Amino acid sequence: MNSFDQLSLKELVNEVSNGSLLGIPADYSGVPMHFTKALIKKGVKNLRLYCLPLTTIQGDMLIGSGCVSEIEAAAVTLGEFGLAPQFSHAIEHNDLVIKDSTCPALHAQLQATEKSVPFMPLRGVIGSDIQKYRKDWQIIKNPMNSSGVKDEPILLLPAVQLDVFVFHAACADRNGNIQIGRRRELATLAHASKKVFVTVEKILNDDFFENELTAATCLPALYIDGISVIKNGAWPCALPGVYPADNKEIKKYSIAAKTKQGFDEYMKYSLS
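Please output the structure of this chain alone, in the form predicted in complex with another copy of the chain.
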């Protein structure tokens, strides 16, 4: 049998149910934009987005399309093209629950799941309003006699397990191993997710594990539940090391999405 499951875009989209806690990669880690549009077209509802640690056009589009009920992130932004307009609008109008976080906390919560421990400690953060509003976070006094300062307040973050994580990558090998280069946050996301799907530019007839150096660049197939081949699957976002962002298109979106009408028109053209 095939050493991995190759899925059509339709099969892939069907793996994300309403209400799922969906892992969202940052703009530098391979944003599955083609998949995201298909998900919007399907009309998925009440997604909860877990961004590691931020989202750009992917999150903004999902929010503007009414697919999202909650988002946990350290930032939602269009970067040099300014604020994420649909996100800001939704927050300002109380249409979206946000669990404001900070990058290292988003990493640590997944690392807890990666190790199957109920929590991870983190320094910093205490005294911020981020911490103040996070009822799922707790502060304890350092209980260790053998390390740190006795009674020092330490922030504990809960383990978070994602339902589904989808990202876009340059290629898979014939055994379903995914080339991620040094975007190792993708490994953390995969380890902490119940299901992991990947869209790739292409599948190579190689075995990345035949060589120690190519092995070092990949996420092993054992974490992957299905692969779809989608050419330019990150467009208009960048695929690092393969193609740059299409800044013209993102700028176009950033302008259109400032109004409801502009966003709707953009999405109509974009999904057609």
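Switch from the form predicted in complex with another copy of the chain to the form predicted on its own and give that structure.
Here we give the lone chain, stripped of any partners or molecules.
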């Protein structure tokens, strides 16, 4: 018997309100595509996406559907299928605010929230165009003498706390612990979020903490606010270790989404 109440997909979607800062996992980390389509169908607006560190078809669909006003990411792409067309169109027509970033910077801002500190230091992007246009990032002189470098510059990145984070996973146990395997960035996103919801393929009658191996690869239930069981919930993206990406479907989307008419027709079919 499970020690938690399952949420319906509708209940989960209703947890995301207009203007929310929404955590977005990479395409190799369990993309909640079924949830994403339901969110689009609901008509949510002005979402701010925080991608760790990138987004593919999920972000492009949300942008093309008019759900997004701002995105912070290291990349938005369809990978081998080319540019993310709806994202590209939105940027070209100034319909979207983009906060360009890097993988280390995106991680650092969430890690600051994990550690309950107001900022996190970083070096690598000092002097780059990315740092130049990020007015919310600040350079100071290193206040520590241990480096041995006089007037050494250090970049400070502000802590970021997400309103909501949603991802898809292979399974949960009866106590609501989520198996995330090697995808520890999911833990970082969860630790830095006010609310965390998960769609899973199945719920097992196990306790992951009874075994050293499964305990080391799970996200504890104390970070989870709700779970919904959705079979094939990441499709057409891959769910590593469970099923591969449906490349034919992603290619179909990449071609259709190059035009507004093609995107609208694809989404009408996809949401039906």
